[in-house]
Each structure stands twice: as structure tokens, then as C-alpha cells.
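For reference, the chain that follows is the form predicted alone, supplied as C-alpha cells.
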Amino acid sequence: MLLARLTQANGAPGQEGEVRDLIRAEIEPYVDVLKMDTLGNLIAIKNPDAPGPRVMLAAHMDEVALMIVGVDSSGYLKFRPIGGVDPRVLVAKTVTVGAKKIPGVIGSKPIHLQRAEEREKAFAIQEMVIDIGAKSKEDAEKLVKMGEIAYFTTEYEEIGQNKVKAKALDDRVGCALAIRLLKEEVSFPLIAAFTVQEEVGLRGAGVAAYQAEPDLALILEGTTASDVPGTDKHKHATAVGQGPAITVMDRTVIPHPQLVQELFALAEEKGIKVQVRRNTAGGTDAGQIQLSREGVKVAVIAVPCRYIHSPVSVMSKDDFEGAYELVKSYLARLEEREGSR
């Protein structure tokens, strides 16, 4: 399955090559232009010279991960997060480190050795290490170089009632949607931008949009689902199983109101269950794409994912299919408009 292969691939910010290669092989037969820019964005275009609106689908390839920044005298690896990772979810998780995919475990002082006051608070990043079984600093440095990346090892698996657990659903779910949609037949220029370094400041999206010059862009994302214990229902940003979420505002963007309302109306017309992304914290590539050149109409369509930015997330396959059907219907509606002119 495409989503399984995408989530199993590794791609930290700035090191998205494995993911990019997988996507390139998947979409090459379906596009007329396929290029990689200096930052590493992969840009694919169908019908580049056709009349009609230039429509961009955008999804970022990178995932949150850990960078190796030191080795202590006993051979334990010191690390720092790349992207927003909550330190509280890291202890005892398994990882692979570097190009050699050296297996390791994130470790900390065991509870038996902790003082009473230490048991009352979570470990900070500085109090954790990655144990690769090395005997010494020299032994570890033969296997791992500074700046290499540690990735979580979570396997893709279908669970419960049509749910999926995997790492990197943010945003391999968006990449999978964009790939499927590129295989649809359209007559206007359709651009897919698979962007880099979203997790460290939306760095690739503005560069991609500047090149592609879209008239409008649909950003396809995995977003926070807060239907978890301890969160009041009225505070839920989104909920898994309630359909794809359409953003009305976040920290980086106010999407184009007319485009947003058109998506809601289309969902109602087609019987596609959707929800509003109600939390305004965080941001997406829409924030940079909207500001490109003379400005771009943007909307964000996201698949809710529980436990986002952690070693494992959970999503609904029904929400994924709903997002696909909504964007597919929107592209078909554009096709109808262009045909009537």
C-alpha cells in the first residue's frame, strides 16, 4: 500500500531524499514535468502549457526526527529534536540512527535510581541518550557521525475499525493524497509540490510556489486530532473519524474565505463528511504559499491524526478517503467550469 511505503520511508527536514525518490518513481508516468529545486522540493506538473487556472496541490515530505549532536565517554549518543517533538513521549522508544540504520533505544535514568523529586517530572531532552550498545565513545564514533538522524521505528499497521497507526503520518498522508490526485485526468495545469523542511519553519513551500506560480493552492496535511482522554470535547481541534478537516484560520494563514466556503458547499452537495479545524495553533505550508509573488488563494484540507509529532500517530482511513473525494470533486468542478467557457 502506498501510504505504508511512504510512512516507512525516512525523511527528516533537509534530508528528504528517500521519500522524494519513492514519490518520483510513483508519479513519473503521470506528469509532463518533474523537477527538483535547490532546496530539494519535488515539483510535478500535468498540462503545463494548457489554458485554465494553475492549481497546486502541496504536501510536505519531511517528518519530525532527532539529530545526533554528541557522544559521551561511555558511547551514549546525545541528541536534539528536529521539529516539535514532546520529550515526554521519547523514553524507551526504539530508533535507527544514520545511513547505516544502526538500531538504538532512547534511554534515561531508570525509576529505581531516581530520587523522589525526579519521579515527579518528565525527563528533559538533555537527560536522555540513545543507546546503540557501544562500549565507548570510540566504538560509537565508528558507527555514527555527528549530524546524522535518528528515526522512530514504528511499523505501519491497520488497527481497530478502519484505523491506521504509523510514524510520519504528518505529512505522508498528504503526499499519498497528492500522488493519487496526480493520476486523475484534468485539462488545466495541475501542479503537485512535495515540499521540504516544513517542520522547521515552512522553508520549502515558498520557494516551490514562487517557481510554480499557482493561481490557487490546496494544502494537504495531517493535523492534530484531540479526541483523546483528558481533552474536553469543546476543545477538540479535530476528531478522528469525523471526516477531513478544513482550516478557517491558524497561526500562519487565513485561507481564502470564498475558496473555503466553496469546499464546505461541495462537501455538502457530494455527501462528504467534513469538519472545521477549530484550533488556531500551529501552521502549515499555506502560510508561505499564500504570500508568494502577487499572492495565492489557499485552502487547507487535513486528515486528523492522534498523537501527532510523536513516534506513532493514528488516523482513520475513512477520513483519508473523504479528503481524496473532496479534492477530486473540486478538481472535477474546475474541469466543468473550464469546459463551459
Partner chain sequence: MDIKQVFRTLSEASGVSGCEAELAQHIQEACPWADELRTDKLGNLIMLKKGQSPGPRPKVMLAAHMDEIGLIVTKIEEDGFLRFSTIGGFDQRVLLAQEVVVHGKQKLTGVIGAKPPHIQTQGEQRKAVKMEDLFIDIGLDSAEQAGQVVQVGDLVTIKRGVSDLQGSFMAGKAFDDRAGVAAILECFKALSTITHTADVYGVATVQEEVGLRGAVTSTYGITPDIGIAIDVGFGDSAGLPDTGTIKLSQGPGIGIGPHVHPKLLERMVETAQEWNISYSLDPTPNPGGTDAYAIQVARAGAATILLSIPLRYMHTPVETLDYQDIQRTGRLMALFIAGLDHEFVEGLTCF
Contents of the next structure:
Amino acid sequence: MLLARLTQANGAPGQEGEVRDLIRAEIEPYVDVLKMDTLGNLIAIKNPDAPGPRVMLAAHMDEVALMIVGVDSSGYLKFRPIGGVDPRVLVAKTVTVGAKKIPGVIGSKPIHLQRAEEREKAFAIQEMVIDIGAKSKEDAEKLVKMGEIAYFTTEYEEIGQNKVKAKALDDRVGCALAIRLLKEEVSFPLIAAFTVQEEVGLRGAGVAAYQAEPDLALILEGTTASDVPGTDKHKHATAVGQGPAITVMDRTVIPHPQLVQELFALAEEKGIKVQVRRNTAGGTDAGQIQLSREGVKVAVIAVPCRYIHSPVSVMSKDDFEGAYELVKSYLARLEEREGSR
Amino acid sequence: MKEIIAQLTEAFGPSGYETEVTDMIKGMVEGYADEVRTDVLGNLIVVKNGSPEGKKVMFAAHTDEIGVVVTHIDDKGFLRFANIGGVGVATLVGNRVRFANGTIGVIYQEKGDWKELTLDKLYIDIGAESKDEALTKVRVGEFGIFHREFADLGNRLIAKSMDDRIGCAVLIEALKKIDKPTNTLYFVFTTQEEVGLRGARTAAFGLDPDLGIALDVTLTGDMPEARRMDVSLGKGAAIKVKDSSLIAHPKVKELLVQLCETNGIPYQMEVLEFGGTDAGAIHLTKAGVPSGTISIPTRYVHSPSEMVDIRDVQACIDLVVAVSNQDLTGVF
Amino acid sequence: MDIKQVFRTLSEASGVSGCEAELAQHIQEACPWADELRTDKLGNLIMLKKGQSPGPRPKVMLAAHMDEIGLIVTKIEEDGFLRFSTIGGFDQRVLLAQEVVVHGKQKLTGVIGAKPPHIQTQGEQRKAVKMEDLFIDIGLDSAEQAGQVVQVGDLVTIKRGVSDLQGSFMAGKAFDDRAGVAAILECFKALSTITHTADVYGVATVQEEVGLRGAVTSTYGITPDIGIAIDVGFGDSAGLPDTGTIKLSQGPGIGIGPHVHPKLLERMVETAQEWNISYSLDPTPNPGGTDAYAIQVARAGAATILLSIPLRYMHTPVETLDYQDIQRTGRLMALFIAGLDHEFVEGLTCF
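The form predicted in complex with the partner chain is what I need now, so please give it after the form predicted alone.
To see the whole picture, the full complex is given below, headed by that same chain.
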């Protein structure tokens, strides 16, 4: 299954190779132009020279992970998060490190040896190390290079009522959606930008948009769901199972009002369940794409995911299908409009 | 001019939803401009052609204002919200909110300590008795503004959204006074300034001006026990040296000072330790645009009662007119 | 041209973010190796050394910022003391009792003062002085007197000459990033005796300390294929951990992270090894904070790499480095550039 393969591929910001190769192989048969830039964005275009609006679908390939920044004298690996990771989620996880995919664990002091008050404090990132079983610094340095990445090892699995658990759903769900949507037959130029380095500051998207020069862009994301026990209802950013979320504002973007209205109206017309993203924190590639050149109409459509930026996140397959149906319907609507010109 | 300021400040225009304001301005500048157009982000671009040897000068004043966005409607019809732009929690409790359809609500707080007051402990009461009733007036995701009428105190005026409708008023009044300018002028009424100087960025990319000047409000330090700031109401146009978004181009700063000196326009120098204006976005456009800011000194910025002095406003208008007619050949 | 002497002059010159013209003038005079010199609209100094091949040639941009952090006058008090704020990130604790130059109508010497310890309570003495309690004393007795020579918005720099420490170690102000500028000059000098295909744009950028602003616009204007940012990095010093620092006297730190193109990293390391130039690896998951960040995303993007000259006590007036690290950085860049060709540049979009 595509989403399973996508989430199990590894791709830290700036090192998206595995994901990019997988996507490239998937979409090659369906597109007319396939190019990469110096940052590693993968840009696919159907009907590049056709008349009509240049429509871009954008999803980022990178995921949060851990970068190796040192090896101590005993051969433990020191690391820092690349992208936003809550250090508290890291303790006692398994990882795979670097090009050689060396298995490792993030260890911690056994409970027996801790004082009671120690357990009330969160582990700081500086206190944690990755243990690959190396016997010495030299031993470790033979296997792992500075700047290599440790990835979570979570396997994709379908659980419960139509749910999925996996790592990196943010934003492999977007990638999976864009890949499927590229198969749609349209007559206007359709661009899919698989961007790099979103998690370290929306770095790839602006560069991709500058090249692709879209008139309109739909950013496909995995977004925070906070429908969990202990959270007040009015603090639920999105809820899993309530359909794809449409953004009205976040830290980086206020999407185009008419486009947002159109999407809500279309969802209602087609009977697709959608929700408003009810939180203005966080950012997406839309922030950079909207401000490219003289400005681009943008909207953000996101699949709600619980526990994003951790080793394991959970989403609903129904929300994923809803997002697919909504964007597909929107493309069909554009096609009708273009056809009647 | 007070009439224009009253109309502009009472209009509805949270970031991203500025159409009411830009439409109003379109009406106000009719007959005075050579061209009026709108771009993808909603910026209103008003063009006044200059002589062929003149430079391209972009003036920017933003049309958007801070506000709220509804994030939740509970079973009893109370609204929860997030801020749009820099909203001070201390200015909110007991204040009113207005939505595009005219719905009014009052902001109040859950029980708890004032010192620990945060936005998520506040709610809006629109007088609805149930969720269903609330939904007939407001939707989740809807944008609102802080509701307050304009007040004329003589030389001093109070209103919401003086930031930056007063800048808009300066540009409109200046445009009316300019007949055949030396330079080609782009009066850009920008969008989404309060959320990150966004409209100015795309507008400047399209226009690629030789000189960029933002008209925006700045803080003052002339109130009781105020934070130290050497700008006062009534002492003239403030010429910006720096803020967080911009270090004014030395030549632009010198030009503005010199024009004030030669035209007898009162002015003061401004160093703002935080905050930014559209000039911050304009000067980083393409290969760079020499830029500066003419600031209108304003008390209580980002509260629903922002105060300006009409004599400072006049000084800013005079300065914009002076720039418009200045021969900038060889300078930029 | 004695570049070490130029470096000394540059360090002692004044160029707070936004007012770098004096620096640009000094650098221009110290760069006889450029074919073209120009200043762009924001004040970036662009030195072009053309490649020796028929065009179109690959474009390499070397960027080091010439601005320094400084102070700015915010208010003149009634008794003639000046209040100030900062431009760029200063630790206010290092400011106390520094001598400064106030750039008013003329250059005025001043000292930074605060309430004397004798009249402070014990509690006060244990706390760091706050920025808002500091002031500059220029020896004038009233606002009226001071107003004749100073106005709000005038810049202030720390008055500090360069000290030669043991061996090739030096200390002074504004080594961040005049050291990078010196490395560009060392590179240009070295390139004058080596054949190279690429056009090399040495850029002394403006306004880095307030948000990489000069690099944004100069990159847009140049549109390089490859961008090399040269900045200072955190040198090992007392009280700092090994992780996140680079050692002095061991050449530049070569950055690893999202801001570094993998093929440039590989080639830079190969070049250093081949020519026996010492270097450290400097991994960071956080790509911000240097001109490389801005260069990478201009227009359709550029392949970038960051070289960091190890520096102790960053953002203080006693920044300390080993001049040999500047020379190593310049030489490494020159040899890297000499090895570039079209094929390599075209390969930068192949992953």
C-alpha cells in the first residue's frame, strides 16, 4: 500500500532522497515534466503548456527526526532534533541511524536508580544518547557519520475503526494524496510540488513556487488533532474522523477567502464531511507559496493526525478519503469551468 | 479630513478580509488617480503618473486591522477565539467584537487570576441562548474586529484601527493635493500587514519601485510612566531610523529630513525597539529597494482606542506631497 | 596587499547594520584582484572575479557580512546623558564600563555608565545591570548641549583596537564577520594565481545581524549557482561543551545540515583532504542564522554551504580567533572553486 511505503521511507529535512525516489517512481507514468531543483524539490507537471489556470498541489516530503551531532568517548551518539520534536517523546524508543541503517535505542537511567524527585523532571535532550552497542568512540565512528540522521522505526499498521498508525503521517498523507490526484485527467496545467525542508522553516516551498509560477495552490497536509482525553473541546484544533480540515488562518497564512468558501460549498454539495481547523498555531508551506512573486491564491486541506511530530501518529482513513474526494471534486469543477470557456 | 478618518476607522477589515476598506478607499480616490487595480492578495494599487524622467515611488499604508477568529462555539452559544495579529489580553475583557454581518459580542473571562489571564480563558458572548442560535449569526472560522466608534476631541482623535487607517487617510489626502507629480506614484493600500507584512511583499514584487515608503503608526513615550520612547503626539511626522523590520536606508532618511527642513514641516526622529511596517517587506524585494517609513505618532496602539494628533497627520500629508514632487534623479 | 593588516583596519572601522558604507570603501580599496566592483541598492559590496573560460560560466557567490552589532541613541536626557538601544544581539552585561564612539555630527568619545556599586543595595549588586539602566556619558552637561551634536537615531560603536595575543591569535571587536570578509580577500588573492572556470562574486553583505537582509537582495541580483557563506562559528572556550563548538587553529568548520547541499559538502571535504587543509565538521539541525540560509532560497534556489571560522566570545568587543584559520578558509575556498566546472554544477539538481 502506497501510504505504508511512504511512511516507512525515511526523509529528514535536507535528506529526503528515499521519499523522493519512491514518489518519482510512482508518478513518472502520469506526468509530462518531472524535474528537481538544487534544494531537492520534486516538481511534476501535467499539460505544462496548456491554457487555463496553473494549479499546484503541494505536499512536503520531509519529516522530523534526530541529527547525530557527536559521539562521546564511550561510543554513545549525541543528537539534536531536526524539526520540532518534544524531547519527552524520545525516551525508550528504537531508531535506525544513518546510511548504513544501524539499529539503536534511546536509553535512559533505570527507574530503580532514580530518586523519586528525579522522575518528576522531564529528560532533557542533552541527557539522552543513542546506544548502537558500540564499544568505543572509534567503533561508533566507523558506522555513523556526523550529520547523519536517526529515524523512528514505527511500522505502518491499520488499527481500530478504520484508523492508521504510522510515523511521518505529517506529511506523507499529503504526498499520498498528491500522487493519487496526479492521475486525474485535466486539461489545464496541473503541478505537483513535493517539497523539502518544510519542518525547518518552509524552506523548499517558496523555491518550488517561484519556479512553477502557479495561479492557485492547494497545500495538502497532515495537521494536529487534539481530540484526546484531558483537552477542553474548545482547544481541539481538529478531531480525527470528522473529515479533512480546512484552514482559515495559521501562523503563516490566511488562505484566500473566496477559495476557502468555494471549498466549503463544494464539500456541502458533494456531501463530503469537512471541518474548520480550529487553531491558529503552526504553519504550512502555504505561507511561502502565497507570497511567491506577485502572490498566489492558496488553500490548505489537511488530514487530522494525532500525536504528530512524535514517533507514532494516528489518523482516520475516512478523513484521508474525504480529502481525496474534496480535491478531486475541486479539480473536476475547475475542469468544467475551463471546458465551458 | 476628519470625516474620512471616521469612515475609515469604523470600517471592517481584519487581516485577510479587507474588502470593505479597499472598496471604501476606491470610492474616495475616484477621479484623482490615473489607474486603480487590485492584486491577488487584495492590495489596492492606486497609480498617479509622473513625468517620464521621474522615479517609481511606492507608498504603502495597510488596510487591515487586528481582530479575532472564532475557533469554537459551545453548546450554550458562547464563542472561543484566537487572535489575528498582536492583540494584548489586557485590552480585551469587557470590550466588544463585531463580525462582518454586524453581529456584536462582548468579551469576558473565565474565573481566575488576572495575572494569569491568557487568550484561551476568554470567550465571546453574542447573546445567543444556544449553539443553534449562535450558528445563525456566526460560524467557526469567522473573522471579527474590535468594535468602537470614532471620537473627535479637537486636535486629537480616538478610534480603533488608527493603525493603519490613519496611514490610508494620509495617502488619500496627499493624493488629492497632487496634480502633476514629478515621480510616478503607487499608493498601495496593503493587506495582511498585521500578520507579517504580507500584502506589501507581493505588491512590491509586482511594482519593483525605485523608492519605498511606508506610512504607519508608531508608539509614543509621552504618557505617565510610559516606556522610554522619544516620540510625542503633536511634535510632527516621525521619521523612522529603525524598527525590528527595517533600518531605514540612510539616503531615504536624509531625504525625508531635508524635505521637512526645506518645507517647514515639523518632524521628529523615531527609534522603535520592536514592531515593523510594510517598509520591512518592501526593502527586501528583488535586488533591494531603498526604503523608509513616515510614522504617525499614536498612543495606545493595538487597543480599541488609538489616539493621534491631527497636526501630526497634516505634517505626514505634507511630507508625502513633498516626496512626490521631489526630483530624485541621481539619488535612487 | 597584506590582508592581515586589512583585517585589522576593517575590525577597527565602524559599520553597524544599515550603515556599512565606510567598510565597503575600505574593502574596495583592499581588493585589487576583482575585475568589477559595485555596490547595490542596499549597500552590499559586490566584487566580481571572472572565470577563465568562454561563457556562460557557473556563478559562485561568496558571502560574508561586513556589518557589526552596535548601539543606537534613543533619547537625550535633560542632563546630557544618552539612552540607547541595541542593533543586533548584545549581551548587555558586557557593555558596562566600555568606551564608545557616538557617531553624531562628529565622532564623540563616550563611556557607558550606570549607577555606581557603592550606592546599590546588596541585592542589586548580585543582579546584572539592565539595558534600560545604562547610559552613555559624553561629558556634556545638558540636553541642549548634547542636542547640538547628537540626535535620536545616531549610532554608537564600541571603541576597541585589535590586540595581538600569543602566536597568530588576535582579539578585537567586529571579527564577526570581518574575519569572513578577510577570508574572501584571501581567497581572491589565491585565485589570482590559479585558473578557474567559474565567475566568483565576493559579496560583503549588509544587515546580516538584523536578519540576513543584505544576502536576500544581493543573491536575488546575482542569482548564483553555488553560494558559500563564510561566517564565524562558536570556538571552543572555557565553559562550553564539545558538542556545538569548533576548535580554534584547526581550520574552518564545514557545516552539515539542511542549509548545506550534500554534493558541496562532499566536494569541500575532499578538497580539504586532498590539499591537506585542516577542518572540522560542524553539524547543525537548525539551518538559520547565517547568510547561507538566505542565499539558499532566493528565486529558484541555490546550492549552499557554510564555512565557519572558529571564534571565541562572540558578540563581545574581545572576540578572539587564530588568523591562520582565516587563511585556511580562504585557501580552501580558492581550491574548491578551482575544481568547479559545468558538469559539477549541472549535477547539483541530480539527486
